[in-house]
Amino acid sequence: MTIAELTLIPIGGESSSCSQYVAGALDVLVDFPDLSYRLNPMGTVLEGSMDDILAAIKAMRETVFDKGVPRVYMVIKIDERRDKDNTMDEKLASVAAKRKNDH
């Protein structure tokens, strides 16, 4: 199981806004039905084999360049475990258990 997380930074667009080239490397993420993904307020999480991640990764990083952004900045983190599967709800789950108070 391999959870990632990808960050996506237009440089050089029209508009210092990045939602519209977010919302178009969202779209591609049907073509990769294996993967789970969530989007959160600075990047979005990928959920699944690492091949599909990676492939997911690039399509996504092309729907940028598509629409006329010269240069794309990406942070992209990785955890890749293989002596159990675990996902990124579970990996929520077990930090909330752990926890004292909930704020």
Second form
There are 4 protein chains.
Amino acid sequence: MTIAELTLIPIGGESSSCSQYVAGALDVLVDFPDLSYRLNPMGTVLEGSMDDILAAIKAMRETVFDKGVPRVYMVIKIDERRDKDNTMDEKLASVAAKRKNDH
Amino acid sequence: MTIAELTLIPIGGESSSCSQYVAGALDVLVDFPDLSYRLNPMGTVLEGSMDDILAAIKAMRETVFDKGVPRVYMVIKIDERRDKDNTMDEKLASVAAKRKNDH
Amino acid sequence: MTIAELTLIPIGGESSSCSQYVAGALDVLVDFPDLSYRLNPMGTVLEGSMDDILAAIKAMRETVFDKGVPRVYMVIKIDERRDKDNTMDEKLASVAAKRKNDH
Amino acid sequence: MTIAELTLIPIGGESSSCSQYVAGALDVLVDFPDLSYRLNPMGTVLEGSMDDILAAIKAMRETVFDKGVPRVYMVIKIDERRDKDNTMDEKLASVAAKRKNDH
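Can I get the form predicted together with another copy of the chain as well, since the one above is the form predicted on its own?
Every component of the complex follows; first up is the chain already shown.
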């Protein structure tokens, strides 16, 4: 199980808004039923196999080019463990369990 | 309003687990009441002024050193707009409004 | 032509040093003759096709696992243009041409 | 000694070219004589104290806003060690010393 986060940044798009491009990229994830994903204000976290994640990232960025954007900048973080399986929920739960305040 | 995401990676820590360090870093945010934050499986999104965000990031990474970790690698993404105020909720809502499927 | 930068971060390795892992990852690039690369103090810039870059990144991170590291964190930036071909040298030259001081 | 890498991405600029913005940002480093920096095709590596680096990053991104860009996305990687002083040259040399091929 690999967990990654993708941020897609259109350069040379029509305006300073990115939401239409992010929405279009998320819509293509319907073609990757084995992946789970969660959108946050700074990116989309993907959970699944490395190959599915990389294939989804390629498809997601293609949707931005399809909308006529000439340049796409991607920031990808990938967290991969071979000592234990690590899901999104387990990562969050293990942090929550170690908090000392609930600020 | 600036929105940032911080990922803190301890190098040379006791094990391959990072959750204790992330938890300790989040606990220090109680000292930054003007910042909002949301944890996700790949980082912590912070919302507030640039100076508060940078001050919080410095304090968060210090908690990792305080636990005896010799090296800390940080990945920071910062999204700053001067054409409109942009909150975490507004970013998410504007994407949701443009989705074509709810996969 | 796509340009990317990879940073490989071992988590749970023997020490806080990463150089042995970076060196081993660079050595595997001999298997990707169509890629150009340049090491800098914060990552390795790769130039070539998207598929070659992603295949090289997978092979590079595998060398870190092969050395017994249980967890590998990767930070990948990818800059892709469809309006013009963009090599590493062209990117640097176009910045240099627009500098106003040579500090 | 802290080493960081900054990538500045203008969103909503006039075109898909970023070089004018990168050049302008580098020009402001003349105001930070205690910092060393090296440009690479995917970012600018900065070496110095954490506070000087963060101050320089703030000044660099302000030059992009000064050129009328409404939104600036920054990707910052920071590598900080407390077990030894780590310069850009030392990082590169320690990798070079461990290479097995000179591909």
